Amino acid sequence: MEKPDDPLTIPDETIRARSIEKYRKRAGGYDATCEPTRPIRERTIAALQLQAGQRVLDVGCGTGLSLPLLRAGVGENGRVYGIDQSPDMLAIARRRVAEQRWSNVELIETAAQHLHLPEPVDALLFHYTHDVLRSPLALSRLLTCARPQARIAIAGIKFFSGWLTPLNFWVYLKNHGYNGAPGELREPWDRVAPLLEEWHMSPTQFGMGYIGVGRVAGKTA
């Protein structure tokens, strides 16, 4: 196995770039490739406990599957804001907002790292974002665009643990063909969760994923 990148040691650009280009050659079958996962996206989802008229952000959006069960869990007079730094998955995420109408979601193509909303968000939603949760200026940036006491849930892929860590170099791999800073899977919530209030977080795929919940830190007004 090569030796992973500690995206701590390495620019955020140099990661961004790396991302960009393996989306490039993947955008037009990630769909398909998705559907496996698809019950760990509706839990991750639901664990939002999001409510008619509030805001979501979906942080790496990517094609936009998440954005109709999002937008029905906000409902008509709330939004949903998502957010890609791949033109080519974004791009397929307008067709679809094109295609179904939808005229309260709106899509950003930027880099976490500099986000602006024009509003803050209720709740944000990280599937598979692990480029995302390894940077800690965008994990700053993300938090800084959610009012005190949004929910946050994560859903991604860890490392085995026990009987299984033999299978790690695989996970590894599956890790390496979608990341730009592949590794560091033995927790991959480490960065983010000293920074929530109520973090929990329960595997899935039997230990070879995980959905973490928790709260952006603060007092509501």
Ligand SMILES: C[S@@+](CC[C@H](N)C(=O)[O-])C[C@H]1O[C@@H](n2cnc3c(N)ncnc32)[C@H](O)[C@@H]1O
Second form
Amino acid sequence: MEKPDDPLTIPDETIRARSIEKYRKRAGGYDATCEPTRPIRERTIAALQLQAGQRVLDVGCGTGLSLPLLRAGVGENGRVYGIDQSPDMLAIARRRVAEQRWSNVELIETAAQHLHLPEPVDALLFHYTHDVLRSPLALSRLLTCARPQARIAIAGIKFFSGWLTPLNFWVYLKNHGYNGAPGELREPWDRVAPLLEEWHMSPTQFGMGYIGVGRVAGKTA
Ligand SMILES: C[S@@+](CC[C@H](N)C(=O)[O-])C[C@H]1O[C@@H](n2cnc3c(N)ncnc32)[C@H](O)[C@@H]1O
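Please move on to the form predicted together with the ligand, as the form predicted on its own is already shown.
In what comes next, the whole complex appears, and the chain from above leads the way.
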């Protein structure tokens, strides 16, 4: 039977259209919902171990809440790319960048599936980007935009295991508001982890979240 929301059976374009519609309504109130996950954002970005002068890609950057930390990590001589397919989310990110007059932050309105960057990046952040992680097409395109051994850090929501399993319908509903393909929450990293080296996953939020870290495969020159 066809799974109701898996990019392996539903076209990416359908999932993307659902997501864009959700963020059309959600963008205005989005930042206010993110305060509780601020420590997760900080931990995930710290896991990228950014260095001055590096290039970093914020996948599904949304309203740009990660941009200040990413920019601080790479410094004035580094570069931050933020990509998102939602014009409504990106409009808020653009305002943030303009207000701060950040000249080394470049925002691109694009689907991850169609991304092209002018240079390979040294690190990629996936902060609550479940739809992107479920799309093999998006993952393959994104990894092509990274240099070998680039660091990847991922944070997101997942199902509880053990005695908290009865809460998983609530977890599904919570994820539903933010994604075009809200299911597949048992191991949301299971399509990206096999493509990476040194993959390590730690549960967060009593098991309802995770932070995963790895490196893009391949040898550096
Ligand atoms: C939950 S928000 C996270 C935003 C941001 N990363 C943050 O931590 O605040 C998910 C974002 O992923 C974007 N997104 C979903 N699917 C995408 C795709 N296929 N390509 C690019 N962006 C996508 C959405 O538009 C949305 O802005």
